[in-house]
Structures are given as structure tokens and as C-alpha cells.
Amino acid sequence: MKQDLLITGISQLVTAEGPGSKRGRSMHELKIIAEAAIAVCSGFITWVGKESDWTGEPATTVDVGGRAVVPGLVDPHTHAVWAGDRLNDFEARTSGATYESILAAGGGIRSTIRATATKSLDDLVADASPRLKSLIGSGATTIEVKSGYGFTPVAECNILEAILAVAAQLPAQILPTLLIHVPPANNGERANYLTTVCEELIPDVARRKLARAVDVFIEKEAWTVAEAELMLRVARKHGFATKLHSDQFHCIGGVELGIRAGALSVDHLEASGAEQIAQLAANSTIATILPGVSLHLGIRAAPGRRLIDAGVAVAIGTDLNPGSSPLFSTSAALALAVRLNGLTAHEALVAGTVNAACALGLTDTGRIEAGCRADFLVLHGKDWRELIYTLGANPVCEVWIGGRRVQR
């Protein structure tokens, strides 16, 4: 069958063996081929191996210069539509007050907030898109983004809708998340804006399709155990996915409740210890780990290397947003998960892509094979390592979304 596209001259072509699953993959897991190709038609990938074997007839050759090839970046955690700055709060963290402390006193998430509630839609999407177009650059071909900046369901709706209306303009698949960030400062309105979440927010958002999954912040500055075990219940009754915020602080519990929940992932993870790990190993849901948080505030890093050795599938993703980990590359975000986290570079790699995938529901992606969507990196280097080693200077020399090439 003629292809609409042949991709030669491929140093290294390296990707994760086998379709996607929930359980986790270890370096010695990764396939690579040595002089490769990659034949592609209507978006999708049909043909991998050597271009030796090639045998069929594509309609364009594409030649990348002896370059190495990888699978497109898939960042599955990211808060990419806000308003404002949180420079202040910066400037208060390193004069030694802490995350904890300016959210209480009406700093961090809830600043956002107040600052995103004053802005349009076109105003979020204008905003949104250069950072979107900076993970695109870095090699994130698919991007999960969350609200969770506007607190009343009106404002979280007009930031689905700017994450649908940016994602229309941007070749990435972009995939939008409900957030239930924080609930009020004033606890007496909390049980009010509870029952506004479960009655109101989440069935307005499941009929109008603005989103796929549904994510709750536990924390203790955030939401319980058992009101987030309330909000999960609805989020599923209504048809949506669940994602977890956990243990990025304090350790109370997040993580055995989206495992029970049957969460696609939890996320954060910096307090967790032995026991959460232990669950983590006994069951399939994704433990997504996010090593720009612990750069950025200086807390401890999430156990990536206990977490891979008990067995545990580990994802990584940039949480870019602008109060924790003002991160705007995907390809960084794996690279500071090996310094950080104690991943090797094979391990960050597989993380990154299909490990990713997999804690965004998805089947067709982060990997190079038949039956993929035709979404890869073509690096500077011959060797895939660099995309890994690489600091302070973007690795990715072209990005190939559906088959076709969008940033060079």
C-alpha cells in the first residue's frame, strides 16, 4: 500500500516496547533501531524498523539527517490557563515563608484565582497559547491542562472553554481536566460550594463536554479525603475519568483513595512513603511525579527511584503553573526527574511517553509503532540520550504531530 510519507535517515529510533499498560516498564524495556525509517499515512504510523527493509512506496521521503528519533513528550499534568503573576509569592519563599503559610494569609492559589476571575475568555486563551507553544517546542505533542483558577462554576467553565478554544488553534492534543482546587477561605461556605461542585459544577461541565477527567486537590490547606471521595463519586456517576493531587505536603490519605477510586493517576507525591508505595505496587494506577515542584519550592523530591524499583508504572510532568513550577518544557521536566527523582535516562524516557499516556486514559500515543498516532521528536543529536542529558538548551530539532512537522 503506498504511504503518504517515508522518515529516513534516522541515527537511533527509540521507543517503549508494547502497547500501553498500567503497569510500569523498566529500562531494559525500550527498543531501539539503528538506521530506521517510519512510514506514516493519515496521521497514523503503519510501518517502524530498518530502512533496509523498507519495501513499499511512500508519496513524500522525508530525510532527518542521521538524527535520532523519539516518541512525542506527553505531559499529563499542567495549569496552563491563568491570569496574573505570582512573583510576590516568589519573593516571599525566598525570604524564607512557605507554600502553606501565603496560601493562608490569602497568597498563592487563591491569588490566581482573584486574578484569573478578571480576565475574558479571549484574554485566558491569549495568554494560555505561547505557553502551550513552549511545551510544544520542548516536545510535548500531547498536554493535559486543568482548571482550577476559577473557584465559581462560571469562572472554572470559562477556563474549560479557553482550554478547548486554544487547543483548537495549537496542533498538540490537548486534553482538558476539571480541577477542584481549593475551597473557600472562610469554612463556613465550604459545605455550601461543596454541594455546588457535586450539584451544579460537575454535571454543567459533563452535558456541555468541556472536559474528560475530573481532578481534586487533597492537601490540608485543601480538600478532605472525604470530600474528595464525594466529588470522585459524582465525577464517575457523570461518565468522567478521576486524577488525584496527593501528598505533595502532608501524607492523609490521597493516595490509597484514588487507588480505590480506581484513579487514572495520582499526582505530586513528594510525602509519600513506604506504605503508599507499597499500594501504589499492588495496583494500577499511574504514580505521576513532578520534579519542577520540588525545584522550584525546595521541598523534597517524590520518590521516583523506590517507586520504579517496587514496581510502580511512574509518569512525569511539568505541573506548569505559575506559583509552584513556572516550567515551560517538557523535555526539562524529564531531564530534572533523573537528577531529582533518581530515574535513569531510560526510565525517563519511558515516563515520559507511554507511562504518560497511559495516566491520560490513552492507548494510540508515547509510543513509535504501528498503529500510533504519528506524533515524534526528531533531536538535534544522534544519540536519543542528549534529549535526557540536555540542560538549559532545547534538544528537539523538529516536532512531527499526525504526520506532520510543526516546529523546526
Ligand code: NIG
Contents of the next structure:
Amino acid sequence: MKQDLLITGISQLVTAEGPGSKRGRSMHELKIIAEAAIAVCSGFITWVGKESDWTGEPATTVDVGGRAVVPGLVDPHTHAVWAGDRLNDFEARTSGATYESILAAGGGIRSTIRATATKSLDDLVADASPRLKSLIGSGATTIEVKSGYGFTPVAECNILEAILAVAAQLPAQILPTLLIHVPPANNGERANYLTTVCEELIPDVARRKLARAVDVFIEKEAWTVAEAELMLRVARKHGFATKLHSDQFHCIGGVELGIRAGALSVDHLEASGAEQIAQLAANSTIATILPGVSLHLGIRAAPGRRLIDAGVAVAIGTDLNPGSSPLFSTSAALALAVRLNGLTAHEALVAGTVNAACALGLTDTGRIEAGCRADFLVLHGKDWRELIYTLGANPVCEVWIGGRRVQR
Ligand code: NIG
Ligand code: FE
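Next, report the structure of the form predicted together with this ligand; the form predicted alone has already been given.
Full complex below, order starting with the chain above.
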């Protein structure tokens, strides 16, 4: 059969084996093929194997010059659309203020909400575009982007529309999530806003198809488990997948709710303990860890090693946002998960590809295998481990998305 493309000259092709992660899936199952080739037709992979075993006829051959190839990375957790900056927070934190105390005093996320409210859709797109390009250049071929910097349905929908608009300009697969981030600062408005979210915002976002998933931030300074449970119930009723920001500073029941609600993933988990690890191990909700937050805020790293040892499927995201993780590189997030969360390089690759795809509900993404999207990276070196080893330089030489080279 005639193919569009045959990629040859691959020193090592490395991919997770088999379909998406499930409970108990080993994090170690990597397939490494030396002297490999990939055939591509209509944006999808049709054949993978040793170059010498290829017998079909391609339309075009591209030789990558003896370099390593890995699946395109999947960044399952970003907040790439925001306005303003958090440089004053950063400086205050270097003098001892904490992220939570800044938020409690009306700054932090709330200051970003105020700055974002003043921006037009075009401004938001213009600001978000270079951030997403940076993630793509670092190897991300699929990226989840959350709203969450709006205090009104109109502001949240404006952010979701900005995500869709920037997605239309970029080659990556970009998936929008509605994030219900923090309640109004004035406690008297809290119940009203919750009602507005459940009765107006979520139904409106569903009707206008502005997002695929709904996420809620559960924390002492954000929403309670009971409030989040209500929002997730409404979200599910409207056909959304669900996710949670959970156990970032306090372990107050977010993981348990995520499991109860059948969430795709629970994200953060810095404060999770043995009980949460055991519950995740007994269920299929993915544990998404965000090492950029531990680095930037200096908080305890999520227990990646213990989660994996217990049999939990772990994913990794950048959590790109101005306050807790100004990390503009998805491959650096993998590299940090090895240093901070105790993952091996193999595990980091699985967590940043196939498991991260599962955390977004995707089954044709994150692997180099026949039937999957032709999203892959050509590294500078011939050994794939440079992807995880390198700090402060970009180990990614070429980014291919849907069978097209979008960056070199
Ligand atoms: O995932 N902690 C909640 N939300 C984001 C941070 C957003 C911000 O600080 O602007 C997070 O860490
Ligand atoms: Fe986040």
C-alpha cells in the first residue's frame, strides 16, 4: 500500500507499549527499536518496525540522520491563557510570604483574574500564543489548556474562546477545560456564584461546545469538597469529563471525590498520603503530578515514586501558569519529575506520553504505533535518554504533528 511518508534513519525509536494505562499498568513497559522506521498516511501511523523490515512503497522518505525518536509529549495540565504577571508575588515569596497567604490576602490567583478581566479575546490570544509555541517547541504535541481566570460566566467563556482561537492558529492538538478556580473573595457571594456556575456557566459551555472537561480547585483557600461535588455532578450531567486540582497544600478529600466522581485525573497531590495512594491504586483515576510547582513554590513534591510503586498510573504536566509554575517546557517537566518526584527516565516518558493522553481521555495519542496520530519528536542526540537528562537546553530537534514537521 502506498504511504505518504516513510521516516528513516532513526537510531532508537522509543514508545510505551500497548494502549492506555489502566489500574496496575506497569510504568516500565517501553519498547525500544534500534534502526527503526515509521510509515505515515493521512496524519496517522500505519507501520512501525525495523527499517530493514519495511517492504511497502512510500511517496516520500525523510531520513532523520541517526537520531532518537520518541512520541510527541502530552501536557495534560496548563493554564496558558492569562494576563498580567506575578512578579511581585514571586519577590514577596522570596522574602518569606507564602502562596496561600498571598491568595488569602486577595492577591495571587485573584490578581491574575483582575488583570485577565480587562483583556479582549485578541489580547488573550496574542499573550497565549508564544507560551503555547514554547511548549510545542519543547516537545508537546497535545496540550490541555484551562480557563479559570474569570469571575463571571462571560469572563470564563471569553478565556475558553481564546483557547479555541489560539488552537486554530497552532499545529498542536489543544484541548480546552473549564476550570472553576476560586470562589468570590466576598463570602456572601459564594453561594450565588456556585449557583451561577451550576445553572448558567456549565450548561452554557456545554451548549456552545467551548470545553471538553470541567476541573475544580479543591483547597482551603478555594472550593470545598461538597461544593466541588455539586459542580462535578452538573458537569457530568452535561457530558463533560472531570478533573480536580487536589491535595496541593491540604489533604481534604479531593482525591476521594475524584475517585467517587470517576474523574479522569486528580492533579497536584503534593499533600497526599498513604491513604490517598492506596485509594488511587485501587481505582482507575490517573494521578497527575506537577513538578514545576514544587520547584517554583518550594513545596513538598508529590509522592511520584510511592504512587508508582503502589501501582498507580502517573501522568506529568507543566501546570504552566504565572503563579505556581512558570514552566514553559514540557520536556523539562519530565526531567524535573525524575529529580523531584523520584521517577525513572522510563517512567517519566510513559507519564508524559501515554498516561498523560489517558488523563485527557485520548486513546490514539502518546504512542508510536499503527493507528495512532503521527505525533513524534526527533531528538538532537541518538540516545532517547537525553530527553529526560537535559536541563536548560532543548533536547528536541524536530516536532512532528499529524505527520507534518512543524518545527526544526
Ligand atoms: O495549578 N493552585 C491552583 N491553580 C494553579 C495556580 C494558578 C495560579 O497561581 O495562578 C495551580 O497551581
Ligand atoms: Fe493547575
